[in-house]
Structure formats: C-alpha cells, structure tokens
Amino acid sequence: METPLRAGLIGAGFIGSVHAHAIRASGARLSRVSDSTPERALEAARRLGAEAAAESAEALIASDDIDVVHICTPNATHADLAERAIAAGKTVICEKPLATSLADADRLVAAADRAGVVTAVPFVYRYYPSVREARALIDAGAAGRLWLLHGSYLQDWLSNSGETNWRVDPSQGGGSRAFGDIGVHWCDLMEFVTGHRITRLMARMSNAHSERPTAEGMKSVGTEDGVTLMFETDRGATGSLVASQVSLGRKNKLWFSFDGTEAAYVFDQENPDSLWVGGANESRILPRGPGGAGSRGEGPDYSFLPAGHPQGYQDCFNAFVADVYAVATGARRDGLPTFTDGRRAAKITEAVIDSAKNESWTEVLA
C-alpha cells in the first residue's frame, strides 16, 4: 500500500478550507497548518482536521514530515513563502497570483526548473467537465475558426462601499484588484481552451466606490473594482472580458463565448453542468454525462458522479489537487496548470496595469 502524500496549509482563511477539503479528498495527510499567529493555527488544526499546528510558516516548510505545501496567503507574501519551499524540495502549490510582480515570477519560474520540484497554481475552472469538452470539439476542428472570444467574470462580493477585504491595499493584493484576482481565471481559461494566446490589449479600470474602510478610517481605494479589456490573439482573432467584483447579484459568473465559424461554445460556471453549443440552424445544450458535455478528451476523467447529479467548483479543486499530487509521484496529467501558467498570468496582468495607466493598446510578452 501506498503511502499518503504528507500536506502543509500556510493560511486557513476561505480558500485555505477548500484546500484542505481537496487534501482529505485526494487521500493525503493534512499534517501540519500555519496561520498568521500560532494561536490561530492552533485553531486552524482543529477546525480543519489537521494533524498539528505549525509555529510558522517557515517551520512548516522545513518540517521534515511535509512533502507538498500548499500556498494560501495574502498574494505579497506568495513570492518568497514560494521560493522558500522550492529550496526545501517540495512540491508546492501557490495560490494566484503567483508573485505581484513578473519579475519575481519568472524568478521561481527558474527557481522550480533548477530543483525540479513539481508546481502549481489553482487554475481549478479547466477542471470542468463541460470545459473539457469545449476544448476537445474545438482542438477537433468543430468550431471552424474561431474568430470571436468575449465574456465576464462577475462577482458581488465588496459590492458595499463598506466592504474591505486585504485585496484592496495594492501592498498586499498588488497592482490589480479585479482583474489579478479573477480576471486571470478567465483568460487563462480562454488561452487553454482554444489554444490562441493573447498579444496585446487595451484595458480600462474603474471603481465603484472611491473609498473604502481601514483601521485608519475611510481611505481612497487603490486598486479597481472592475475592468475592460479588448484583445487580440496569434491566431487572429479578437475578444473582450469584462471583469467586475461589483456587480450585484452576480456571486461568482464566469461566463464565456468562443465563436466560431461553424459553431460558437457557451459555459457558464454558475450552471457549470451543461454546454450550450451554438449554430445556424439549431443549438444545442449538452448535459454533462455519457456522451454530453465532457464525454471527450479528458472530460471522462473528471466526470465523477451520474449525470443529473452536479459537480461543483470543490469537485474541481479536489480533481486540480489529486493531478497535482500524482505528478507529484510520477503520472502523467494533460492540462495542469503550473508556475509557468502563473507566469503567463503575471505578464497579462502587468499589460493590463500599464495599458490602464497609459490609455493605450498594450503588447503581451510572449
């Protein structure tokens, strides 16, 4: 019998208890939790289930019983809590954004390589069924060319002008709220979708509210409560997203149309169990289940339960985490996103920030 991948939590806030529901469900150890005091890990183990608390996160990292750290920390401390876990050999999987700035991403990037510790970052949306089946009808030629690539990425969760989160202060968050937040997600999800890449864009930020709580009072906001964005791909086609985390009643939709010639692929991360495929004469909405949406490609492989019966975004992370922990120990996975996908997404978010600042069409590197 095998023996349990041992896992490490640094941070246990929301997505920290996703990850450690994805870690049981994978079949590995929660073994240790570190949280911004040692008395909040304390509490952290317990809630959690995990095996100890770790006095830091440095500690959890040298901790000889942990083999996979997983990353979940305001994105300013990502970069060096990264690294950190890089030069103790573990496999590490980082929350996004990766690093704040693309310097210290492409730097463990490079760091990664030279250990050859496997990498990650939660990328979790490929990880829908249906999602996989719009890449697979697409890569088979399905949609013709694909020529028009648009959609959103809504929430509503600072929709109050009191609502303050970390995510706000550019110091802790980075440069872009909205769109390094969940505006990555979308187009990283268009980039492993149809395979065209990005290359330059024009983006304009805005802000619901100019001011927003701190321990100080009201302060000026200094990061965008939405954005737009229009593109263009190495493949010649255009698109356009709208990011937003002000926009009531929209909890979390991400929402997608990748046009094509002969057919135009719909999904909706809100009823994420279906695909709708677009054509001339008659649309269709496939079902996830045998021969419906993710009964191609990979789609079978993170098809778990009958159809009729939803699969949601912690079956996705569960799906992400269980590829990550079998690359881990030798298998292979299609599609696992790694440091290099955060990577990418740190050089589209910087073309965003600079083609805000400067009002101006903005190249992405390649």
Contents of the next structure:
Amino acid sequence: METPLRAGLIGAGFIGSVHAHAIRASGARLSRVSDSTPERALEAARRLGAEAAAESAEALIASDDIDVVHICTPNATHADLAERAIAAGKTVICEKPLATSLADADRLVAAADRAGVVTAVPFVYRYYPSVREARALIDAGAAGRLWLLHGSYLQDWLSNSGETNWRVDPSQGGGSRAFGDIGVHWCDLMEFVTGHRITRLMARMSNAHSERPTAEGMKSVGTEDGVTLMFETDRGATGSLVASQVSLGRKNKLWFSFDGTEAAYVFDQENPDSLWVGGANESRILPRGPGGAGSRGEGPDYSFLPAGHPQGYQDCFNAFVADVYAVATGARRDGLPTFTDGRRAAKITEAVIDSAKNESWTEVLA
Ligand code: SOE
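For the form predicted in complex with ligand SOE instead of the form predicted alone, what are the coordinates?
Now the complete complex, all chains and molecules, led by this one.
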C-alpha cells in the first residue's frame, strides 16, 4: 500500500473546497490549510476536515510534511506562491489563471522545468468523458476537415450592478476578467479537443455595467463583463467565442460546436453527460457510458459511473487531481493541463487585451 500523498491547500473559498473534496477523493491526506488569517485557517481546517491549520501560506509551503501544494487564492498572488512552492520542490496545482502576466507565466514554466517538479492548472473541463470522446473522434478523422470552431461561455453571477468581486479589480484579478477567468477555459478546451492552435485574433470587450461598488463607493469598472472574439488557427480554421459573466439565466454554460466537413460535435457543460454528433443524413446524441461517450482513448476511463448516472463538475475535478497525483508518483497521463498550458492561456489573454485596446487583429505566437 503506497503512502498517501500529503496535500496543502492555500485558500479555502468556493474553489478551495472543490479542491479539498478532490484531494480526499484521490485517497491523499488533506494535511494543512492556510487562509487569509490564522483564525480563518483554523475555521477552514475544521470546515474542510484538514489535519491542521497553517499559520500562513509561506509556512505551509515550507512544511516538510507537504508533498503537493494547491493554490486557490486571488489571481494576483498566484505567481509568487507558485514560485515559492516550486523552489520548495513541491508538486504544484495552481488555479487559473496561472499568472496575471505572460512574463510571470514564462518565469514559472522555466522555474518548474529547472526544478523538475510536476505542475498543473485546473482546466478541468478536459475531464468530461464526452469531451474526451469528441477529441478521440476528431483525432480518428471522423470530423473530416475542421473548418469552423465556435461557441460561448456564459454566466450570470455578476449580473447585478451592485455585485462586485475581487476579479473586478485589475490589481487583484488581472487585466481581463470575462476572458481571463472563463474565456481561457473555452480556448484551452478548443485547442485540446481539436489540436488546432489560435494564430491570430480580434477581440472586443464590453460591459453591461460601467460602474460597480468599491470601498470608496461606485467606481468605473476596469475589467470587461463580456468579450467577443474572432480567431484563425494554424490549420486554416476560423472561429468565434463569446464569453460573458452577465448573461442572465446562464449559470455555467460552456458550449462548443466544432464543425468539420464530415461531422460536427457539440458539447454543453450544463448538459455534459452526452455529446451531440451532427451528420448530413442523421444526427445523434451519444450518451456517456459503456460504448458511448468517453468509452475510448488512452489512459484511465473517466466514465466511471454507469450510463444514466450523470457525472459532473466535481467528478471532473476529482479525475484531474487523481491524474496529477498519479503523475507525481511516476505514472503517465494523457492530457494533463500543466503550467505550459497555463502559460498558453496567459499568452492568449495578453493578445485579447492588446487586440481590444488597439482594435486590431493581433498575432498569438507560440
Ligand atoms: C467563476 O467565473 C468560475 O468559478 C471560474 O473562476 C471557474 O474557472 C469556472 O470553472 C467556473 O466559474
């Protein structure tokens, strides 16, 4: 019986609690939790069932009884904490965005390569079996030539102008919000599933609400509520993306249609247990399950519940953490999103910000 890995969790908000569940589901120990104060860390340790509270993030990272560090804090703190964890020789899972600048992301990838540590960024939508099925079908040539890659990622949790969040503040969340927070998920998924790479894009940012509350009263907003994007890829396809956090009634609707000359594949994160396959003479819904979506391809079977027993977001997170831990203990896993993928997201985000500012087509180099 292998000794279970010992995980340290930095940040115990919504996403920190998702990580905590995934850590336990993997069979690892949730050894320590840190939060913004020692008192909040104690409360979080009790709430999340951690073995101990850490005085601070830095103390947690320095602990020699921690093998893996999970960074679940506001975006602007990611780079420094990830750099410390790499220097301490830990396996590092850092929430997206990896960093709020491409320069920081470059620095983290180089540091991780030099240190030889395992790194990951939770682009967890890769772990839906129906997404893996679309990827396997496209890889097998069933789509023909992919020529149009389009979709959206729509939420409404910031629909109320009286609402705010640390992501609204560029100094805490980075220069882009709708794209930097959720548009990056869609682009990661598109490139992961199709193998295409965005080479240039045209972006237009917009706001439903021009002002939001701050400690000093209502202030103009420095990050976008929504972004519309056109792009071209290295294999001759074109595409579009709408990402919004003020689309009423849409809770977490990541949706794509990847259209080929032989078939089209549609995935809807709000109905994720099946894949729609469009054909000239017939279209069908491919349900997840034995012989259905997600039942092919390399590596572990991410379809682990019987058909008709829906798998969801937390299951994706559990599969992602289990794969990171497997790789950290010497196994190989197909499609693990690493800091290299986090850097790719920072690269595309930088291009989106530049394109929106200059109102021009902008190259996305490798
Ligand atoms: C908020 O937009 C959020 O929690 C994102 O930060 C996550 O990455 C996304 O998966 C769900 O929505």
